[in-house]
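Just the one chain here, laid out as structure tokens, in the form predicted on its own.
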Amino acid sequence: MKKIQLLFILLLSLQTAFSQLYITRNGLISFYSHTALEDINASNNEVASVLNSATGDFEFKVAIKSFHFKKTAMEEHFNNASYMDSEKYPRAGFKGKVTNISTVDFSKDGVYKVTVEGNLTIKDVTKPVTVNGSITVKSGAVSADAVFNVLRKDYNILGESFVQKKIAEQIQVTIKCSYDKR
């Protein structure tokens, strides 16, 4: 029994030794909405994210109140109960996996196309998503990028009726993270 436990501990240690965590606390998430009446842009550069190069596990968390807009009124509307209700739902996040992590050579410079599958949580709704993006390795530095669309009604982001025509049904989301090795 002791031999089995020792073997298990040894295998677990090897997995930990070979796994490589990449972490950032200042990733960027931005979104864009375009309608004939108005363009809406917001960005947040306080995104926390972890990427495990051995397993492909990928996660990010973002504080809703850290999104900033060009117009102060937009930021206030965004955080109120009709939109993101940031008091009740202070964070959004994603937890999933890079499905083709084995195609990324973290020891060799290059841009690697990847697919990420997982669950996106915004407000009180969690939905499965599949996103295509890329992981870039350059001189040992690792970054990840993706652009995808979110239907705001899927996540109960409705807003006030008098401004519905100013907000696109589909919101373009852009993610850019530069990671530090841990």
The other form holds:
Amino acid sequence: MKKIQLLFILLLSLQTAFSQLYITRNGLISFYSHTALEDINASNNEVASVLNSATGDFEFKVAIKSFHFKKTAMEEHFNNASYMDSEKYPRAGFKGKVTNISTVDFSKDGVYKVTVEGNLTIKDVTKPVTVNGSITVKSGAVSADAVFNVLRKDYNILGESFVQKKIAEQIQVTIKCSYDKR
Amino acid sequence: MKKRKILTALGVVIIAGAAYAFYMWNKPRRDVRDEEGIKITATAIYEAFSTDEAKANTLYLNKAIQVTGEVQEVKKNDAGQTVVYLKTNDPLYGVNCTFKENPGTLANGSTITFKGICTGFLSDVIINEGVIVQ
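Right, the form predicted on its own is done, so what does the form predicted in complex with the partner chain look like?
After this comes the whole thing, all chains and molecules, with the earlier chain placed first.
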């Protein structure tokens, strides 16, 4: 019995020893909405993200008011109550896991295709999502990239009725994080 | 004669409306330099957000903040803007300041005052679109 306990403790400490956290405080997230009438895009350079190379745990958080647009008027609309309502919901985020983290060799240069499963929360609405992306290892530096679509109405991003033709149903989101090892 | 007056009035309204719409559409960017910032230290604003985020949001979110703190690290983001992390009592995180224009060389360990717009709290308190005050 003692031996099993000892083994268990040993295994746990091994896992801790190998677990590496990759952190960024200034990742990039942008989105793009395309319709025949108008293209809309905005970007945000203050993504906070943590990737655990041992467990595959992955999360990111974004401040809604950090999204900047070319047009101030658009930025104001984006933040108002009928869209992101950023006074009430200042933050959005994702929490999940890279399901095939064991296929990524963090000590070897390469571009590794990964699948991330987890929950995306926008405006306090949480939905499960699965996203394909990649983890790049280049001379020891680790970065992650993904492009995915968000069906805006799933998260109550509605907008006034008269602008519906100008806003795509599917919003394309691009995320790019360059990590520092912790 | 009456018809003409109505038409003229209508014309004026339409032109004024179009001018207003044009102004709104080309509304200039918010410039933090035109605003009086709320003066606070990096340690105090981080403390405020980490203890009671909802309350801190009512006080600081979307406001011009003039924050003073010690430079922990300076880096560039993907857009090429300078980012400075100001030290707080937290060992990992602090106040994340993004400059809208290059502030020149800032040394780690020096104390700076930065004025920008607070966009919320993640792991850091985020302040962007900022300028150096001193």
